[in-house]
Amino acid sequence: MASANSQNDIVIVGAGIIGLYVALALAQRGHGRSISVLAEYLPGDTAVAYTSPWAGCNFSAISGTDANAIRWDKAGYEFLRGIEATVGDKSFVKRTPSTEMWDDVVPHDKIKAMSEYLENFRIIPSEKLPKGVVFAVSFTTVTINAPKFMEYLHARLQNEYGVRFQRQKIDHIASAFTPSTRIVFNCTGNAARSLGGVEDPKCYPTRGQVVLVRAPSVKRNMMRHGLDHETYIIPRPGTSGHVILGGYMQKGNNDGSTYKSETESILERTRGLSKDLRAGQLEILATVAGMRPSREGGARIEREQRAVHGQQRALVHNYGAGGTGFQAGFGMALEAVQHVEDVLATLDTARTPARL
């Protein structure tokens, strides 16, 4: 039997993209009015410690090569394509042609798995590859306007599903449990390293610096996995020609400052990658840095039991996605929810039709 205060049956700690995806996965199953999201920052906010709004972001092969990453990516691609197809421009997700290149280690098994579901996938002939590139593919990716997509999910969760959001910073995961709480999802990203009751030493930030420019001539997503850098060009949907240029993958670096030398490197590398960027007008709008919530061994999706108010309650950890939260996060959310199927079956919540 559900508690008298069903709004506290399920608590999600964290309102980055991982927390929002978990809320959506639960809401689509009819549990929206049972959910409270507790977070220091909410969609629309900006802070160095609030990583998700700074993301590029797109769907690419930058994620891991393990079975989990491959499974989560496929679910995420299908979800994002469905959002784009059914919601359109209001979602700030857009199908976009993409070219992805490798200078050295090519994850052939991963690419083969992706080729089975990516739209318009093809291998680019070796004679057409730029100097230094050993392998390349093209396909239809999805590009995402990260801050606007988060605001879209936030509004939808509140208005369509009745999810409640509360601005609250907690110092210990036990604080997320009220007497009526049945499940807590820990979606705290980088904070999982220091959050009381979690304190995961495997967590670390991966710093990235990007440059936001206006370059209306750029319509194609491009990525080059170089020997020393990840270089990418990502058109941002729902804007007047805004493009994200990157970037850096600096493990263990939590410096939120930006540096002119890195901006110059990004501009040089991306101009070398795209003739459209070289030929068209380019206006620098902003330079920002963000800390991807990474974890040794990959993301943690795990259930444990906690004694709360004299009863055993479920705590599900879902963090450590690194730079793949937008593309893999919905698949991760589905898996996190599967860990508490038994508890969800006991909640007496009003059911609403599942939808994208």
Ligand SMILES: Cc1cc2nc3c(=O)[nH]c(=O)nc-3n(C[C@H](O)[C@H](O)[C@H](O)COP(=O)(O)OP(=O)(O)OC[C@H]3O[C@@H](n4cnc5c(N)ncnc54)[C@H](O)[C@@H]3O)c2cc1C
Given for the second form:
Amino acid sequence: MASANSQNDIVIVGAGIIGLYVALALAQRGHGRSISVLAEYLPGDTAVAYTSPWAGCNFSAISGTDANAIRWDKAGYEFLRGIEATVGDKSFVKRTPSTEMWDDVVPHDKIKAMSEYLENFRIIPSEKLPKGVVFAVSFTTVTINAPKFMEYLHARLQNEYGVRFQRQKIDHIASAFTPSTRIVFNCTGNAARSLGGVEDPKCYPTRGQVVLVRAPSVKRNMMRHGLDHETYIIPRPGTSGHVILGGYMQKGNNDGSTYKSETESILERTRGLSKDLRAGQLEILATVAGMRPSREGGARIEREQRAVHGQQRALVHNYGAGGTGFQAGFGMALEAVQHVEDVLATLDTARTPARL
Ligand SMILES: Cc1cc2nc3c(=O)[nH]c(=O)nc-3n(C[C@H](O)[C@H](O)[C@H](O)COP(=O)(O)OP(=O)(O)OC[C@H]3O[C@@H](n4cnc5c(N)ncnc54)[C@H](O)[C@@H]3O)c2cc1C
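Okay, that is the form predicted alone; can I get the form predicted together with the ligand now?
Entire complex below, previous chain first.
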């Protein structure tokens, strides 16, 4: 039976990149006016408990080696390239040359899978590798100005698709269901560990400190997967030469403070990696720390049925994106949406043309 079209048919809890991608995947299928996004923090906000604005951010081989990660990455890369090609600078996504290096364990099978779709993919000959590096590739990545890209998606979801955003903190996932709600998407990131009705003990934060600098000579994305550190240089699209330098992957660490010793280590490691950074002027603009929403076993994309308001309703979990919410998140969103095809088919939603 079709329900009367209501803005609360679909409720998305969370307005980080994961909630925004789910809203976009649904809106592109014509469900924009059936969606309310509820979140304590919205695009434009900054808070330690809101991970997305702190992301570097790029597409890289830092993601997991499992079949899910490989599939989500591919969908994410295609999506981001499509956004860049159709929207251009206003999306704050940019195709950028990238070099990625490994000092130790090289995920060859995964790199092979990526080589089949990454633009301009090349293996760098071993005689050209810097000291300590055992394998390296170059390709065209997508770099993303994370806070600006979120603001772009936020505006587009509201203005083009009629998605409603509401600032609200909930204590229990059941509170997201109004009497007319048919589906709730749980996109609460790190909060999935403590949110009532979810309380997933597999979730944990992975802290990263980054340094935002102005270094206009840097045009290339560089990453080095070291023995003890992840080191990366990411030029930020749509800025006057801003570059993110990182970083750290500190499992289980929820400390939002920043540390001078870490800033110094980041500057030393990134200068060692890039002659452009060594050659040009470098002005430190900010030092920040963010918590990647990690999860043992990888992200959870799963549907369950909950009895609410005397009805069985669909609850779709989509959290635990770790360090790859921007690159893999659109693939995750498509999969989360597939879990409720049966319910979506019953919604009486005015269709709008599907566009990128
Ligand atoms: C330093 C750093 C570098 C990174 N670099 C990259 C990169 O290069 N590429 C990449 O792909 N990813 C990168 N990431 C990872 C990426 O940022 C995360 O995977 C992503 O931001 C996770 O998004 P999320 O929507 O799950 O969580 P969040 O952004 O934290 O959003 C959670 C949302 O849920 C809401 N919420 C939570 N609890 C409640 C509640 N009880 N009631 C109401 N609302 C609630 C919050 O208010 C918020 O809106 C990086 C992360 C960090 C920290």
